[in-house]
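Only one chain is given next, in structure tokens, and it is the form predicted alone.
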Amino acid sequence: MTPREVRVSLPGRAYSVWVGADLLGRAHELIPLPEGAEIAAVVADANAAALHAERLESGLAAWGVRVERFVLPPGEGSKTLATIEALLRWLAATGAHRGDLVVALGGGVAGDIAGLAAALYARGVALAQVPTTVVGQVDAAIGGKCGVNLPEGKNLAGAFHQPVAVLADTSTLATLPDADFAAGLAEVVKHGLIDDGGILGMLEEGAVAIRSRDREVLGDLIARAAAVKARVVEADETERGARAFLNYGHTLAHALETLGGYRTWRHGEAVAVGMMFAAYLAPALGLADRVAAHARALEALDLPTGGASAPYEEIYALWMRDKKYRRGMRFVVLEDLGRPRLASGIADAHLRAAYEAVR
């Protein structure tokens, strides 16, 4: 089958997102090898290496390079500077230079790490994408966005490094547990609140086929997913922008990952309470009331709209370190449905009375 093409469009730096099943093994078709490449360093997760690797690095292989694997603990808890430490000093007792690949699979967690330690390893060397998740597939791998934890807040220490190409590979959803592939739905929910209405149609009116992983109909929603994030990267690559309206939900998602110590939420649940209060803070700031529109393409996955239960002065706390922060903590609120923007200046009163709802 000839998997979708996503274009990312950057200038002197234009890439392919493809996305279809049974792709891993085709790795040296669809993803370009350096000039001069010796290595392929993969940098997976220990779920996704069980599960992948071998694939993956078969198809690698069939350049003729050396295939490298580092293997990470599972989980928001390696996205630590001493994570990063180790993987640079791996690469470099494994004789990696500046001309190889380095190749994250996994979900976003492997993304950020590899994408960072590519960023770094000798000034910069190639990255390509491999991504095992919704999230991943839809979001995270998109866009060269990479970073990793502080104790103060998520993802403060980070760049923009992007890849060369995205291999969405539809056939490792299969193996996600249930729980985690809902969870990775709430960013395919938020492309389509914050870009495309159309994508809540096919969310609502195919939730049975999406849920039990029907490989077409999934191609089609990630590919479309895809296409919203590389049409806002391409028109703000470094967030100072239109960027930042794919943080819709996750000013207070990082929050509460930063308060259950990135154990108790999930990323996609919290991102979809995020939305859920976004919604709510929207028509007190006068815009469209659309918190019943949130919900029911949230329930449609069974993917929570409540449930916070950190004291609203622990958020707030951590709001302030938040990347979007400027001058004043800001919000990325709907208008309408389609219709993001940024909000600042919002009273305290109005920002407790949106959180009480979703608790």
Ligand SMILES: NC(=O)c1ccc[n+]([C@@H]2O[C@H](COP(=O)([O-])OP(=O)(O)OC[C@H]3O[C@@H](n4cnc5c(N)ncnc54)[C@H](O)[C@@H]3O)[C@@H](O)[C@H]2O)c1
Given for the second form:
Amino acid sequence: MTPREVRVSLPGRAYSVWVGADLLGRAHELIPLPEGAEIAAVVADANAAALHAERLESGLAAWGVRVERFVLPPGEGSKTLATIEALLRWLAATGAHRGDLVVALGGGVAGDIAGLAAALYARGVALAQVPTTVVGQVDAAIGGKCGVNLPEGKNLAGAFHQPVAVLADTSTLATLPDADFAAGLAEVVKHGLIDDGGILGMLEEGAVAIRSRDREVLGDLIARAAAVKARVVEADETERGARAFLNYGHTLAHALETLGGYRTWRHGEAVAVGMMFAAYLAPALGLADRVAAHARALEALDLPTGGASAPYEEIYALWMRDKKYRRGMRFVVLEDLGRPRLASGIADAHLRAAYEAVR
Ligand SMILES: NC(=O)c1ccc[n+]([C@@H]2O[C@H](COP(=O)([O-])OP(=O)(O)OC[C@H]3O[C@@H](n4cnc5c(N)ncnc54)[C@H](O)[C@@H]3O)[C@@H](O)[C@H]2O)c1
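I've shown you the form predicted alone. Could you give me the structure of the form predicted in complex with the named molecule?
Below is the entire complex, every chain and molecule, led by the chain shown above.
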């Protein structure tokens, strides 16, 4: 089966996102090997490594290069500078040089860590992203943003380092736990809402096939959602404008996650509720009422449309403590489906009413 190709057309650094089933073993066909490369250094989180690294590595070995593997403990806790140092030192110990290739295997966490190490090692080595989560395939692996957390905040140490290719093998999604798979689809809904209404139709009509992880239906959906990210990155590579629209639903989501101590909500579930909040906000600002369209898409995938339990005062206090919001609260809202924009100076009564609607 020919994989679907989504191009990310950045001047001088264009690359392809390949989407389809059973692509890992074809890595040598789909990833351009840097000239003179002798080592492919796979950086994988332990879960993705156990399930998928062997197939990827046999695909890479077909080039005739030496394939090495660095395994990360799974989870956000690995996104530290200490991990980056360990990874850089491991690259040095393997004898990697500037012409070699780093290959990230796993979700957004592995991609962010491997990306930053690739940006730093020998002042930058080539990077291929092989995402194995929905979030990775439609968002994190595309666009070159990478980074780790500091005790002072999430993603505070990072870089932009575009990959030479992204391999989104939809077969790898079969091994994701159900709840993680569903939560990842919230980002697909988001891409449908902010840019491509066709995705919403695919989600509703194909809900059963998607939930049963039909590889072909998933391939069409992931390619379509990846194309939204590609377009946003092309328009705004370094996040000065349109890329902010990817934060649709995230202002409330981050507050819910923080107040829940990162245990109550999966990120995607919090984003689902955050998008409902934004949907309720829109008509209060004189914009189109698309609450029903939001609810239909999220419910088709069994994603939450409400259930926030924290009092509004706690949410608001949290926003006010955050420098980003104190300088002026800005929310991504939709003028209509596919037409996001930033709104600031929203009356507290509107914020409160929209929040009460998702409780
Ligand atoms: N760079 C960007 O533009 C960008 C965009 C969005 C998110 N992110 C980052 O991505 C991270 C979230 O990514 P995520 O949701 O993919 O989480 P993740 O990378 O933590 O992966 C989620 C879980 O799934 C496991 N896993 C991965 N692939 C698997 C598979 N095929 N089968 C079974 N288990 C598998 C992982 O080990 C992990 O336990 C956050 O750190 C976020 O900051 C970055």
